[in-house]
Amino acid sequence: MSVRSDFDPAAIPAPARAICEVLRADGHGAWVVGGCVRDHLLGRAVSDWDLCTSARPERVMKLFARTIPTGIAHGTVTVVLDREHFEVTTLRGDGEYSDGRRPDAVRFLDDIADDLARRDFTVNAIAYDPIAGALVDPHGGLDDLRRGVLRAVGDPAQRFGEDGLRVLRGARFTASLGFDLDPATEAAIPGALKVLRRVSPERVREEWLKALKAPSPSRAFDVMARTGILGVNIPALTAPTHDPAAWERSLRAVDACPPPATSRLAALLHTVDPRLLEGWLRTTKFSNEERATVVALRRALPLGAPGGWSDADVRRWLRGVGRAAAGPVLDVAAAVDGEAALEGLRARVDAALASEVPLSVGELAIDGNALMSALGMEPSRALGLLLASLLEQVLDDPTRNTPEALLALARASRSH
């Protein structure tokens, strides 16, 4: 694991450093902390720079002209400087976590080490003082970064018992960071599953989507399977995990499938009954679009033996899945069964798409109004059936898609 030997203060955005300078000038400590420090030390792009301070939230709001009380009850104020937003959180210690997600109350602290002691994993419990140029790492997070190990801060059972989401984050971090889970940390996960059950479906969805965006999502889902997280998150998937060969195939498929996350999710869950899958996606608060996409991809599998398909079969398959979904369906099918199993279908689909063959009655070279005018028909079910029949004939032979040819076919059909 390539890890920086020091923290480059120039990486911190100028407004974030300015916030720290204002806080220090007012007599308070100020640090960048958590994921931004971790990612910078790993040489990864940092999306958000989070700050912490010994200043109380009310003082932070007085020191800066533009602030938003984002989570002031828990010490978080968003400071807006140079049109950029930075979360500034007062050092804190947490009380009881009766809901298994958020502390019932917090107490504000003055010592950065005390604040870091309540964080989830050592690699997220590192702070940097940009004014003093000092890294604060009381739990060996830098060494864990170098070793590529994800380890809970302090007692893992206590950390997981406080917040059920942490076990899911731990699984996800193994994929997004490419780290191995510390054995003692992993051993504490099964005992915290009852707390995981209290986590909202929305947060479960968020962690799953983040895991699916990782270079190798299988790392996260393998952890979830062997620690029991899957049994809590998606019971419908527990049966396949009892078949080691089938589960390994699912893990290979999710890694082999290219993004987006919906395609990868369909590849991972390709053994789950579509009805159960749709119910789980709904319960877990996936969006309507996400749910429809994943279920459609799942229902399109397996493809069968496309090597024996005629060109008309390929066009009818395209009509069924739709132009936009054709590529993702082939990606998922190739991830599950291998590209060779497609038997050249991808090239044939590309050729059909390039030919712009009609896939719906609305794309025919003649419409219902023209047929009614030419044949003296009224709007009716018979008109719809006639258009559908014309589409079938065009799928058999796309050269028929001209107004003249379609009208001739329609007249012939009406004469019988």
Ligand code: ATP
Contents of the next structure:
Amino acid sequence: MSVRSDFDPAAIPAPARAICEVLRADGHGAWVVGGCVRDHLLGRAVSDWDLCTSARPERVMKLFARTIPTGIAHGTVTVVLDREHFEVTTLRGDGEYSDGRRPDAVRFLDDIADDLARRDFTVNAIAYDPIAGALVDPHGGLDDLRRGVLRAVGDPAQRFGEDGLRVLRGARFTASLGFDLDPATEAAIPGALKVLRRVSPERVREEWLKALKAPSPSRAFDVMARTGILGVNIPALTAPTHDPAAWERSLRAVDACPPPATSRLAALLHTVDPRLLEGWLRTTKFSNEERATVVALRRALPLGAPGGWSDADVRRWLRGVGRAAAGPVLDVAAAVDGEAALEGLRARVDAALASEVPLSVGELAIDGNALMSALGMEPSRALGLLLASLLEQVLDDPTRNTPEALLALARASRSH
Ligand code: ATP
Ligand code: MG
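Please supply the coordinates for the form predicted together with this ligand, as a counterpart to the form predicted alone shown previously.
So here's everything in the complex, that chain up top.
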């Protein structure tokens, strides 16, 4: 792990630094904090530079010309400077957590150390003061970054008990950062599964998608299976408890599968019954498109023994899965069963796609109107059946896909 030995102030976007300067000139402390500090120190691309300050939210809104009261109750104001958006959050401590997800009340604080103490993991609890050029790292986050360890801030059982999302974030970070969970932190997860149940399905989906985008998603799902998170998140997945070997294959498949996340999810969950899978995707609030994609990929598996398929079989398979899904289906099948199990299907599918064979009635070289006027037909069920039979004949032999040949075939079938 090549962790930077110190923070490079030049990495901070100029407007973020300017915001800190304004806050400091007004007599407050101001820091960049959390994920951006972690990712910068890891040498990774930073997506959002989040700031924190001892100034109260009302004061932040007065100091800057363009602000949005994004999460004013929790102390977060978005400051717009040079057309860039920065979240500026007042230092805070959390009150009681009676719902296992959100603190009942937020207390605004003056000391950065108290704000860092409410954060989830030590590597997420580092702040940097760009004016003083100083890191604030009271929980040994930098050390844990160097060691590649994810460790809860403070007492893991207490911290996980306050907010059920934390255990899921913990599992996800093992994959997205490639870190190991500190043993004491991992040991506290099973005791927090009750609060995990209260996490909204939207947040579960979000963490799953983040895990699926990691270089090796299996790290997260392995932790989830070991600690019981998986059983809470997806009761439909019985494989880990009932068939450890099948779950091992699922973990290998999710790592072997190329993006997008929907393909990886289908690879991970290829043992789940398609109807249970569809229900789970629905209750976990995946989008309609994500759900349709994952279920279609799942239903396309297993492929069987495609080596024995005729060219017409290949074309009919392609018609069934559709042009756009063919690549992802093959990727998932190869991830699950190995490239050899495709038995050359990939090249044959590529050839069929390149040949521009029609895969639907609408793609035939003749359309319904031309057929009706040539044969004196009306729009009817018979016309629909005729077109469908023409498509079947073209799937058998694509050279038939010319207006003349199709018309001749149509006339022949009408004369029977
Ligand atoms: P990423 O953006 O890569 O998903 P992140 O750590 O930046 O990870 P955010 O949701 O952007 O995650 O949160 C920003 C910071 O807020 C975190 O780094 C952490 O310090 C704190 N934080 C976020 N969620 C929690 C939580 N559930 N409990 C405690 N602290 C949290
Ligand atoms: Mg973030």
